[in-house]
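Take a look at this single chain in structure tokens; it is the form predicted alone.
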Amino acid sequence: MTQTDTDICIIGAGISGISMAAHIGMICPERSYTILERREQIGGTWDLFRYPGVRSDSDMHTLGFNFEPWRHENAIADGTNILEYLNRIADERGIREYIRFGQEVLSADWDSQRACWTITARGSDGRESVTTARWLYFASGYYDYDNPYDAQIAGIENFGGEVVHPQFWPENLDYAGKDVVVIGSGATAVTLVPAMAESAKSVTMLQRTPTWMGAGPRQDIWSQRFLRWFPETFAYRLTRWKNIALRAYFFGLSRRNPGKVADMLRGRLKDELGSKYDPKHFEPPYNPWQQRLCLVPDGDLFEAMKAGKASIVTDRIAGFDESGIKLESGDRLSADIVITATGLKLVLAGKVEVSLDGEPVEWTDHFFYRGTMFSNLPNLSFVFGYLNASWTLRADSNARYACEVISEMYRRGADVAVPELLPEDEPEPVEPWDYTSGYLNRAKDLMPKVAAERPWTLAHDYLADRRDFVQRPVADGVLRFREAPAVSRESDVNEHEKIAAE
């Protein structure tokens, strides 16, 4: 095999990277890795966002990994825990030693001739420096951490208070007693608002259109009787496996019978908001789970509406003025500060130049196989949430699988394993995913393609994607494992040489 600096490269030291950092101790801890993070810290998302009330919008023994117990009392974690969760494992494991932090990945070439990756990324300092890796590995999240989505609000020019972006939020801002205005409908404004609306004067969630909501527990009383009636990772894997499957239900539910779950949604709003619910602000015109389900933890938000703390107004901007927003209604809404938490903005690969023997790969070329490698690009592997759970279920399953991989390739002392497609094999392209989403709407150019058949799909089914890594074999006949040409030459200029010796 080819001699490099590494074996494994792992792109983002976030809950992806530290997930497969801890697969490769458990499966294979005789190859080395090295992880490349761009920021000064561990955590990625968790360390980027600093917003007020910052929380997972999952609960955290999904979110949390499959090895290693969530233990704080609260299931739906703020931003300090999770990132105390993940600091934790990565000094209990031994995982950051490797980390390189402060390094921006630039660009990752593969040599067909050596069969390994050069990856090139530039320090905090402005130095570039080189790294060689057999397998590279991309944790690196899938949005953009430098430009968030501009949605073009017209006029916001002319506001003469602070407009802020929540992936952007600046340290030191004071809020308190004054009139803010949270452009958005997602998670992050549903965070928002209740968490701004304590100390702040007024809070307004203003929105185009309404999200479903449905108030849920910070804690899980399940989880603490299993603590009490279990040792503590068989209570853990008992509440993952019970969210897992309740998710699992109320999706399913949800595209069999959407009209059931809107009215059960609905009857759940009405008995949290009384007198505050407006169908107006909380009737969507799509379906559940059309777009993410917003999760709103002990109901703060509905707590914070009915004390008058908060607000939520569907309407249109119509533009600005030094000290608020004018809507197309005709009414106005008073503001010192706007928040626009509008959305995220998607990329690939962390917008890292991949190529292959120097021509760039071009991604939607390629099929997804088996939801975490390519149609025939070899030895990458890759993180791609799921967009109905926890980003972490698939991640740890991500890693397993390109852990087995890794190790299948050394046992048949292959240097490359590549999931091969010929162009005339290749299966007919389906969209990716049935979400209508803005911000994974704007993203679909720039998908790699999708069928509707196993292995070469993004499925969005955890339950499924478990049996597949499960029943089929590593080696299932397109995954395709050879030696690269430089060490097949080698061998054989090594062979004849001992044939001549004797």
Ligand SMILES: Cc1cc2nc3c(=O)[nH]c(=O)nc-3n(C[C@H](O)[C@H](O)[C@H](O)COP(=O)(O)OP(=O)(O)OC[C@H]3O[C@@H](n4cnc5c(N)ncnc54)[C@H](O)[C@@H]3O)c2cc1C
Second form
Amino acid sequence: MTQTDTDICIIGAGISGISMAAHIGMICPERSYTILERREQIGGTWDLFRYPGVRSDSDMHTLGFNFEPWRHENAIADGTNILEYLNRIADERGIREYIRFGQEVLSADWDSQRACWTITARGSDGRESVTTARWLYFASGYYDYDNPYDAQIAGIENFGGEVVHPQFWPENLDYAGKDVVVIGSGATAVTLVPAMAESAKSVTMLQRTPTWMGAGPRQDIWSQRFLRWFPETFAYRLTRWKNIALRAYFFGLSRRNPGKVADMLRGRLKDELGSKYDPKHFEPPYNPWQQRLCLVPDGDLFEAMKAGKASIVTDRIAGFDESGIKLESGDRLSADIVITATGLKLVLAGKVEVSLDGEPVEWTDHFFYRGTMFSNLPNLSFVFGYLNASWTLRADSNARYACEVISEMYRRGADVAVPELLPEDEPEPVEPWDYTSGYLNRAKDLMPKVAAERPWTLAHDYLADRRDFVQRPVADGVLRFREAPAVSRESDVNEHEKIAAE
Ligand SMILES: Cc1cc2nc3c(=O)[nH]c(=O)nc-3n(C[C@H](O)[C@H](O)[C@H](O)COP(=O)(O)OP(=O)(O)OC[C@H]3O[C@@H](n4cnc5c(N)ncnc54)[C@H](O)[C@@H]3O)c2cc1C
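Alongside the form predicted alone that was just displayed, please also present the structure of the form predicted together with this ligand.
All chains and molecules follow, beginning with the one already shown.
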């Protein structure tokens, strides 16, 4: 077996990377691993995003790990609490010592003779280093850390005030007593508006089209009851399953009977907003869950609107002047600060150039396999979370599965595990998802292929995936285990002999 610096190289120390490291510790502790992380801290998303009010928009009982209870009283958690949780787990499980911070992975090349990955990273000092590993695990998230989505807002250069993108929030941005316009209608805008309204003079959310929104409690009373009645781990599991089941039911209902769900959401919005309800700002031209539903924790956005501190304008930008935004309707919004909450730029595999024996890998040539590996790509797996459920549900499943595959590979004395797909057996590709969000539409062309049938799918159904992971064995006849060519074994032996002789 080829000697490598580490058995498993994990790229990224966010939720997915920490999950993989913890699963290695639980399932195959005899395997070594290294995490290469381009930032100087753990946390990924939760370390990068520092805008006011930054929080989860799904409950922490499912955004938290399956192996570690979420203890904070708020189920919808602030970024700082999520960071604390991740850092605590990394310390308690001894994961931190295996993280090499400030290492941006640039490329990874698979050597089929030696059955190993050569991973090149650039350190924060600009120096490049090489790590070899038998397995490559992409926990690098789904968006570009360097560049947000460029919405190309025409004329914004004419604006004389400050323009801020939430991805790069200036530490000392002073918005107290100022007029702020937040351009966007997604989760970030819905979070920012009430948080900034606490001290700004006015905050206006300027949207082109509305988003479906629903108020929900920050705290989960059932979780608190379960904690009184049961031991912590059992209570956590119960809350988790309650939330998984409720979300799956609500999502299914939105797809089966969108009119009913739209009526329900509309009714609740009217109750929340009273005279402030205007369908123009709250009724999107698509069905609920055709795009992600926006959570409004404790109705904070609605409260800020009712208090006259925040407002929503649905219009199109005609241009900018020194101190505001001109709208196509002829109206104008005064602004001291403009926040462009226009979204993320999706990228795959942390922009790492992946190659097989020097041949660049085109992700679009490969099919997803079981939502985590890829047709004909050896010893590599990947996390791309659910669009309709918490990201961590998939991160945990994929980490467990990767550990099972790696264990099986070693158990068989094999060097390679690869989902094999011959060209003549390729299934018909289908759309990777049925969502209309701008950022997902823009990403479709980057995505590996997806079929309608398992195992060549990227399903957005946690319960069905879970059944599949339980029922379908690791050695399912599609995933092939192989030895690396004998010739490389000899050369390895020779290399080792040489080293030993020296
Ligand atoms: C503001 C915001 C709120 C969100 N809220 C939710 C929510 O409530 N629920 C939900 O399910 N999802 C949410 N998401 C999606 C969220 O990104 C995931 O929940 C989750 O945090 C992703 O974890 P990750 O570890 O896979 O990726 P990330 O958090 O993106 O971490 C990836 C890590 O990989 C590192 N990395 C990337 N490329 C390289 C490279 N080339 N070399 C070395 N290191 C690299 C990054 O520096 C980063 O630390 C939210 C996203 C955002 C932006």
